[in-house]
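In C-alpha cells, one chain follows: the form predicted alone.
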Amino acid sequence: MAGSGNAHLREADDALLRVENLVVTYPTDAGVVHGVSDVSIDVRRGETLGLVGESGCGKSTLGRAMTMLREPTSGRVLFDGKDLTGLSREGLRRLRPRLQVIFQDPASSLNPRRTVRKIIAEGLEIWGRKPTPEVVDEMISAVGLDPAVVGERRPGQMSGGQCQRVAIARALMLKPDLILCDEPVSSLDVSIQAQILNLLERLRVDYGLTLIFIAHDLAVVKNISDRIAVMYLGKLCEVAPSGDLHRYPAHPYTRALIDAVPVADPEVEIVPMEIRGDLPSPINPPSGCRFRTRCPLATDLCAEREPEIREVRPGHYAACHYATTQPLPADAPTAEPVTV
C-alpha cells in the first residue's frame, strides 16, 4: 500500500489495537470542531506507542476515541480483532477491564473520599470479585509504595507522584492488555516524571502490557516508546521508530518539535524555531496540508493537495510533499533522556 493514506499500517493480525480512518468532530456554538480527521494507526501487543504533538492537536481526543471513552464520528476501532464501534453497551462494558486509562491529573481522577486500598480494589468489586487485603497490598507495593504507610490514606493526603502511582495500581488491578497513558507526567516535577516513566517501563515488561503514551514533549516519550506518531491539527504528520524519528525527522513539524526541546548545556546556541504564526482553528483548518500556514517549505502545491502519508525510510512514514530523509547533524544537541 505504498503511497496510500494508510501506508504506515502493519498487518492487521499483528495489531492488538488498530484504528482505521478515525474521525472525531463535535459541534460548538462557533461551528464544528474537527478534533481528529481521518487518522489510522496501530499498536502491536507488548509495544509502546508514543503519541506526540502540541496542545490542541487532537492527541488526547484520539486516545479517548481509541479506547471508546469518546465515541468516534466515523471510522473503526479494532481491539484484538473486535470492532469496538459495533459493540453494544453491554459488550463494550465487558471488554472494559482489558482497556484501562491513566489520566493526566491523578488527584482529580481518584475518589477523594476513599482510601488507597478501596480505590485500588474498587474495579474488581464492581465485577463482584472482592480482592483479599494481601492482593491489594501486593499491587500497592508493585508501584513502589508502602502499603503500611499509604494504605489508609486518601488522595488529599498524598503528593501528585504518589497519587499517580495509585492510579497506575488501580489500572493494573484488572490485569488489562492495554493501558492508555494520557499525559500522565505533565503535572509532575521532572524528578518525579522520571520515576513514573521508569515505573511504567518496568511494569510493561513485568505484566506484559501494551501502552499508548500521550505527551506534548518528545523528550518524555523518547526512551519509553518503541514507535512514535506525531500529530498536528487532528492529522498524523509522521510515524517512525523512536530512535529513527529523532535521528532522521522527515516532517518539518517534527524537526521544529525537536528544535524546541531545551538542552541542559549553557554553551549550546539557541536556534530560533523556523515555524511561524499560531495554530489554526480546528473549526476551519487550512486546505491541503494543515501545517502549510506555518511551514518554511510550503508552496502552492501544499495548499492545493493534501499530502498522503508515505514511506521515506524503511518503517518511517511522513505526510509531506517535501519530506526529507537527511539526518540531523552528528554534533546536533539532543534532549537528555528523562531518567534517574
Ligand SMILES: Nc1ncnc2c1ncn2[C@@H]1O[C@H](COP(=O)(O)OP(=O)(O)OP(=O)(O)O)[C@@H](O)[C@H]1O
Given for the second form:
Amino acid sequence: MAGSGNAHLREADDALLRVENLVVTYPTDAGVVHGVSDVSIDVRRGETLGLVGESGCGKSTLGRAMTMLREPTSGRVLFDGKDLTGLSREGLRRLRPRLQVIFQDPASSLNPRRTVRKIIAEGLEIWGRKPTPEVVDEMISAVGLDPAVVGERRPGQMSGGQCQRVAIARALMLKPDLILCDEPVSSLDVSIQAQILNLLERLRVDYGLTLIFIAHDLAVVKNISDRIAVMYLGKLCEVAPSGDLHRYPAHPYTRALIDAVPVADPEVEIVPMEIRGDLPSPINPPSGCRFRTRCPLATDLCAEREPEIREVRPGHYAACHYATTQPLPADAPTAEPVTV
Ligand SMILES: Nc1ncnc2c1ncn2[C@@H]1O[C@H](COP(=O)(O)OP(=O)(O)OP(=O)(O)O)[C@@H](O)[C@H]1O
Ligand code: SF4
Ligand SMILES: [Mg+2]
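Mind pulling up the form predicted in complex with the named molecule next to the form predicted alone we just looked at?
What follows is the entire complex, opening with the chain shown before.
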C-alpha cells in the first residue's frame, strides 16, 4: 500500500521499479542527515526517468536506495513486483545483475590494471560465466568502440568518454533490466556528453532497457527523459513528462532551474524565477515546505504546512501550495517525443 502523498504513483503493475515512502538518513557526529525524506516514485519498463536537482539534494542517495546499493532507513523498493527490502543478502546478490549502475567518473570505476576486454568480461565472470571473445568484442562494438583498437588498452590509455563507453559495455554484459546512470556525463567535455547520451538512448531501445538518469542540470536530461522528477533537499518537488515540465513548470523551484538553462525556447512562456542563497542544512531542514527559505512566493502557510504532491494537470504533479494549476490550452503540445 502506498502511503499519503503518493498521488503521482501509477498502477503498481505498470512499474518495473517503484519506491514507496523511501527514507534514507545518515547518522553523523553533527546530527542525523536527512538524505531522502519520504520519496515515492516509479519507473515503467522501457522508460527513462530523469532525476534532477542541485548538488546535495539527495539524487545519488535516492538512486542508490532505489537500486538497493544502500539499504533504505524505511520505505519499500519494489522491483518487478517484489519487495527488495525484505530480501536476504543472497537474494539481493542474485538480483544484482538486473540492476546495474554507471557512475560519474568512469576512470575510477574501472580497474586500471585490466584491459578493456578483461574489464568487460569480468562482470560476467563474477557470476561463473565466461563470455567468448566474440561476445566481448561485439559488446565493445555495440558501445561504439573498435575492439581491434581499444580491446587491449587499459583505462589510463583512453579518454573519459571511451572509459564511460567501457563502463556501459560492462554493465550491458549482464543483460540488465535497468541501469541507474548517476551523472554519467558530468565529467566529460560538452561535445562528448551528447555522444554518450545518444549512445544510452540507442542502447535503451536496442536492449529494451529502463533507465534512471541523474543530472544536476535539466538541459542534460531534457531530451532523453520520458518523465522528469525534480528533487529539492531530500524531497520531490515536481514529476511530469519532460515536455510538460519544460513548457509548464508548476513548482517555483523547477521554474528557477529552467531559468538557469541558457537555451531560450521562444515557445516557452515562463515567468522568470530567481532563487537566493544556499541549500539549507539537511540536518535541520526548514519546517513546512523545504523550499520556503529560498522561494520568492513563500507565505506563512508554507512555513506551517508541508505541501503534498498533487496532480496539477493530467500526469503532471507538483508539491507546492501555490502550484500553477491552469489547464493546458486545447492546442497545447503534450510531452515531446524523445529525440535522439
Ligand atoms: N555517507 C554519507 N554520510 C553522511 N552524509 C551523507 C553521506 N552521503 C551523502 N550524504 C549527505 O546526504 C545529502 C544528499 O547527498 P547526495 O550525495 O545524495 O546528493 P546529490 O544530489 O547526489 O549531490 P551531488 O549532485 O553533489 O552528487 C547531502 O547533504 C550529503 O552531504
Ligand atoms: S509551498 Fe510555498 S514555499 Fe513551497 S514552493 Fe510553494 S510557494 Fe514556495
Ligand atoms: Mg550525486
